[in-house]
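Coming up is one lone chain in structure tokens, specifically the form predicted on its own.
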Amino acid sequence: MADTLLTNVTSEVASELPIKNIDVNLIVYIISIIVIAYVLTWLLSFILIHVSERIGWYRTSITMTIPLLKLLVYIVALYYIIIAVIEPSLTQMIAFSGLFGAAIGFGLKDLFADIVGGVVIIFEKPYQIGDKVTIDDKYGEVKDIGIRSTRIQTPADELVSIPNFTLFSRPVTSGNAGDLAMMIVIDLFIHPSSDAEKAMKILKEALVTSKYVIISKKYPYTVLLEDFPFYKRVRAKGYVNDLRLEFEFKSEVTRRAWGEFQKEGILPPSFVPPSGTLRGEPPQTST
């Protein structure tokens, strides 16, 4: 049914429109307005990159203006091939827009999801190029927001593909919000003997020392401490400067507090705690 009707359609806007002649000239001519609009893209692209890489602090609001960029660009490309191959006029273009919008609906409805998506993202900004994103069960950087999928780089050095329309139906958790500056949180599990008080200081002066953090009004800090029937939790929350320097500073405090807890006595638990655990739910432990 769905067929025949999107059948009935496409021959409908063939019969609305006066569509030109399909020769080589315009064949060519198609053609390379595509390969036209695919490099001056790239080129965008690539120049707003390196740009925003000098910039520093601004990166982000620089990296944001290409898949707008990208947008218009498309947007241009398709009229002038529209033009290239129909000669409608205004009763016509409309008309042409009523029907193709039908065929889209039942014959590229996906596709059509995904670059209404991408240009949700452009505009409404649930994320930015350079954010720290989970989209669905992925966590990494998002490198690049095209017209159909976003790409984001996980911590494994692999680039994932997710289609745009995944913003209507998945959550969404941005790390950042296109600041430079991101939370991180430190826990370091320790013995339920062990000094608790001291370990909460070493791990506020691993932190505030660290040439990763930022503290300010703006971001500030905290070092809390849980105690579980099993092990203490002594956890750090704190700004790195940068957010592509997130496993770094994550490290760096990590490898200096325990230094100083074994300096001090101050022991690892009997067990580690599985992951999963850092909302404050106890582990399972095995029989």
Second form
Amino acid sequence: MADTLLTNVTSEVASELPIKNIDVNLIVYIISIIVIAYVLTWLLSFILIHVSERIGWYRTSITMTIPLLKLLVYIVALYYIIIAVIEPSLTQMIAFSGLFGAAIGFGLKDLFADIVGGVVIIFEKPYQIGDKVTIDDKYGEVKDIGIRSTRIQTPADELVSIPNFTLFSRPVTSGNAGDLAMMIVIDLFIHPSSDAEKAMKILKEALVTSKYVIISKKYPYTVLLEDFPFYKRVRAKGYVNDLRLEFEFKSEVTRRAWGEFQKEGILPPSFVPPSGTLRGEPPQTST
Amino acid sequence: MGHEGKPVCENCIIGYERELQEICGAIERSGSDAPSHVAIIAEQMAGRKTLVAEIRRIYGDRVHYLPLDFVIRESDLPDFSTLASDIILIDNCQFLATRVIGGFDVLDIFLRTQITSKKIFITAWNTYSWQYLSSVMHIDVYFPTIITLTRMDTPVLKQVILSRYKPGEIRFIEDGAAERSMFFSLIHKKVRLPLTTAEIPLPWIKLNFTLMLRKLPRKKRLQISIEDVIFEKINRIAQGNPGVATLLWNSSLDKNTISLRFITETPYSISLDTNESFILSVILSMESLHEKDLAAIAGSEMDIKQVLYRLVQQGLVQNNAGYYSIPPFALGPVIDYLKKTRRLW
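What I would like now is the form predicted together with its partner chain, since the data block earlier showed the form predicted on its own; can you produce it?
Starting with the chain above, the whole complex follows.
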């Protein structure tokens, strides 16, 4: 019923618009605009990503502008297509675009929900290109925020496309919120009889001497101890200076700390702690 | 080119008068119950040695001077309580700690000795080492007086350098005849673009200082002389580091004559991986480190010989009998690069 009503209203408004004759030239023109818009967005992404890679500290500041620029290009392209077809007045254009959008929305509501999700991501910035995020149980680095979907690269080097609409229905976690540094939690489990104080000192020094760490008032670090029935957990929290190196950072600190633990006679626990203690990751009882 | 001008004032402290007064004030204020320990912080060649020498000159026998030239062990630390002097002046304190597991123990012992001592400790540190240790160990809380030698402004630098000469002894020449036809000269810099291996000449606009000077209104021309333009250029290249600026001045001076053309800038194109950046930042913050200390910091997973070879090849590091340091003219570019890549915090 609503569909029929909307179709009738759309037809009435459309009949009052000065629609041009659709010929081959017009179709070629529209295709050209779409191709130019696509090439331009690709070129913008390519250039800005390469510039951001060379700029170091401000990498994410550059990449965060990419989705916005893409949106601008597509809006301008759409504007040129509309005026090429109907040459409307401003009032007509507003009325028509509202009805046109609603009409298409009924048929392609999922696609439009993704586009709206894309616009929300651009302006609200729950995550940005370059962030480490978890969306719908998928973890990885945001490589691209498109009009329809967000592409993330997982640690296993898979490129996962997630519809932008997911933002409205699923929790989204950003590990760094636009910053290049990201907090990393490193857990080491030791035998209950081992010298926990010495283990804490070693883990602290392994963390602060790492080649990947960044420490300042903005990026503090801490080392904590927790006692469990069959083991002790020594936990270090510190920031990696570039989130792309999170796994190298974890590995380097763990390896060096365990090397020193062995020299000091600090033993791993006989009981392997359950993996749930490490946010779904396997326990790092030894390396 | 050589430098033949005779220094007039060898022990001048131009540019650091305020800092010296603060240090003297801290010494005079210090009672034996609660000595106000001092930390002097400066980049390599930025005047730390000059200030330390001046303190020694002023306080003479009251000072026990302990310069550290290499990473020290616990046994290298003297028993400060047995020393007769009431001022302990320690230079290159960055050698009290190294970036390895267990590398902070000597510093920890030193700081604990210092806070229980009745003597006043004046310690001099490399800026980047200090920043690292402040972040990691909060060493700043142990020093009520912290003196930071900041980058020098051009007028002060000019005063520092010219104080070594008699008035009129140095001739400043306006030259650059080839560049006078335009305000800006179009030159071609060779750059390496992303995704390409070959260098391409890129058009580049170069400011023509000489002509700009001549075209300025009469009032301003009186204020900006060729002398000032020359010192401006020296200070820009040296990035406010008086030691580097003095070296550049000496190498640009030809028979007590200097012109803009004589002052040349060494170009650096720095491209380093994580290991190389890390080792370079360690060398910068320690100023000079022996290969065996670098190997300990690098650990087993890094091929330190390969890393050092790459750094030496790029002219970013020099080897002096096994000790690696950063050449003076590479200091500015290295600091810029390491800041950009978040190696210096």
